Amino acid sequence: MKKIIIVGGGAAGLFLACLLANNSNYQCTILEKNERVGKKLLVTGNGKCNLSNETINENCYNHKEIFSLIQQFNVQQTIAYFSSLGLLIKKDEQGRYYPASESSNTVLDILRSYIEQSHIPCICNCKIEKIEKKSNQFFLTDQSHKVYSCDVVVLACGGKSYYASCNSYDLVHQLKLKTTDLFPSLVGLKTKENLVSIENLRCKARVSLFQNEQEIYTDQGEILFKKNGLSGIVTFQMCSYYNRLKNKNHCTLMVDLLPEYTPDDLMHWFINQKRPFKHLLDGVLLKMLAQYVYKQLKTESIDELIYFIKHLPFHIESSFDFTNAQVTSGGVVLDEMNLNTMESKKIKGLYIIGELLDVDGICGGYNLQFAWSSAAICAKHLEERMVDNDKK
């Protein structure tokens, strides 16, 4: 029986247990930093845990060639799998799946529950800070200086996002792996101005992410105003777009805080109405997103009002910080990857899974799906592989 350690146990390094539960040829343990399992999964979804999107494809990720990984554990897959543990899904209108429980609680408890049912160890309070494998063996060293030892090493211990601190990386670079830059993904963005009279205001728009006069993506949702920047969903979406840019200067959100009135109905709107310039956004917005407004013109020209009105710019000074961000975005570079197998092209019995990788997708499931799918070959393989050793 070959014995494998798990680095991880987040939503990758559970989802290939359960599917590991089974297999008599492997030992499975798996080794978690934090003092339980499934922290940063509690968080996914604002606590809903989204667990996937019907409406996968290649432009979701960073990396085209990420769409055809999914197909090959795909969404349905995905829901059937985890229909079979016992957990009831719903989908929404945007082809969002959700436990019916709309709680992260219920996912963590269907896969722990079938853990443990299935015997698998969950070593909490382990902090790996030294990989090294010899001949055939990995050899594990935790911050106790225990020493764990086994036939292949999975990395499913995730990035920098939420977290902290992270100590992923180090141990890929003892490997001699290679990463990408790391930046927070799926988190807002801080501005050049000031929005302190507006902070903590929420509102409906279209935003669109600019570097200079070159539209980079557009997407429509709620924003968040906070102090210094832009949070929400929508806000999420452009981060992942803006931390994908090399050069990352001169970029700009171009807020429309009306999306549903064209500048021709909103002239008409406003030239009807018998009131003082002042007082023309009354009943149209927000008073205090109103006067934040008012204070970009330069003169008392409807034209004007109703150009930022559709085109609010707010100047990008970098995104925030990883402690807030859902996905990190960059990773292990995919060309040390057998991505159809998951498993390292330098070291045979190395496989990592999930956020570790450079893969991250937009808000809505995909990250998860990811995280999922990269599992669920994960461990197709290490099925094969020992039928293949069985033949021999």
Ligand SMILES: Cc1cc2nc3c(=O)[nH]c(=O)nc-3n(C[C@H](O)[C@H](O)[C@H](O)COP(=O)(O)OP(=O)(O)OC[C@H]3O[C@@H](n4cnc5c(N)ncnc54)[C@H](O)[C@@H]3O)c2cc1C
Given for the second form:
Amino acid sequence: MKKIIIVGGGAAGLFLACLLANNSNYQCTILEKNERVGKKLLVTGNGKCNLSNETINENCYNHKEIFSLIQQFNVQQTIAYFSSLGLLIKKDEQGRYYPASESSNTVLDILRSYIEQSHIPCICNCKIEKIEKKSNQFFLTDQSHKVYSCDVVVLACGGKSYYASCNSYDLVHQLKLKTTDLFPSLVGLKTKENLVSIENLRCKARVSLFQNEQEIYTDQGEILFKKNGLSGIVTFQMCSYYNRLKNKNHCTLMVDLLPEYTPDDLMHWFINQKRPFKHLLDGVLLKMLAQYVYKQLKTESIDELIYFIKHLPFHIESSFDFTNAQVTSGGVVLDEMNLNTMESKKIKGLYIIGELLDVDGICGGYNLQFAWSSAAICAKHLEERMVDNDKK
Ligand SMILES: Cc1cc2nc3c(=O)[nH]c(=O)nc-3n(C[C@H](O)[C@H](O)[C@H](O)COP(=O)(O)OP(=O)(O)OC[C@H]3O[C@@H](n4cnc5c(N)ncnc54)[C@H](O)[C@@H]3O)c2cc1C
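How about the form predicted together with the named molecule, since we already have the form predicted on its own?
In what comes next, the whole complex appears, and the chain from above leads the way.
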């Protein structure tokens, strides 16, 4: 029987343990640094856990090839597997899957209970700080210098999002694997403008990300103004596309505050108003937002007023930090990995799954789907490897 250690009891690690539970060729152990497993899973989807999405395509991830990886264990297989564990799942009108309970606790409970029933040990408060391979064995050392040995290691220890102080990247560097630069993603964007006057206002808008004159991405939804930036789901999506840019200079969010109205509609509305220019936005926009728009104008011109309602510019300084980010953009370089097995090309017996890899998706269940799919590909390969060994 081969010993497998899964470092990290998060989405990917727990899912992998479930998939390997009935395999008598392997003895699995999960090592988790926190006092309990699945802490991040609990905060997903505002506590509701948006666990996948029916509408998935190659643009949902930072690398197009991730879509074919997902197809190796796709959304339907994921839903079917969770259902087989006993999780009742529902889909909203945008194709997002949630547990019917609308509580991420239910997802964690179902994974944990299957792991418990399968007698897979979860050792908590165990932070792995050192990893090395000597001949065919891996040796993992925790914060109390306790050493765990095994034949196969799966690093499922996530990234810097939510856990800004994570040491997952130190572990992969100890094994001489390369990582990319890291950026916080699915998080708000800091702007050069001071937005104190409109702080905490929310509005529905169309937002477009521009670099110089080129439009990179556009989407519609709720934005939330912070004192030094923009937040809300539509901004999180922008952040994902912003992070994909190699050079992040000269990026602007152009906000259309009234996407349902054309400039002609607005011109017609304003010229029929018998009100002084400075009161034209009364009854049109939130008061503080209207004042912010007026401040942009150089002249008392309705054309200019309409221009800024439809193109309110916010110059991006950077994204907000990792503590608020939902996902890490960047990670272990994909060239290091065999994406059909999730095994390292250089180090046999070392597997990496989930957020630790250089994979990030847009908002909507795509990041958890990557955690599930990468875990399932790894499990399948480990099973096939045992069958091959038996044949030899
Ligand atoms: C607020 C928030 C909301 C989100 N909402 C959604 C959503 O609705 N849908 C979606 O698809 N995605 C969402 N995400 C993203 C999603 O949570 C991640 O993509 C997913 O959790 C990644 O899974 P993982 O197993 O790779 O990493 P994690 O879930 O982060 O798990 C890694 C585990 O490894 C442990 N660990 C780390 N280092 C060590 C070590 N050295 N030794 C031992 N253990 C270690 C950690 O404590 C952790 O338990 C959200 C993220 C956040 C922060």
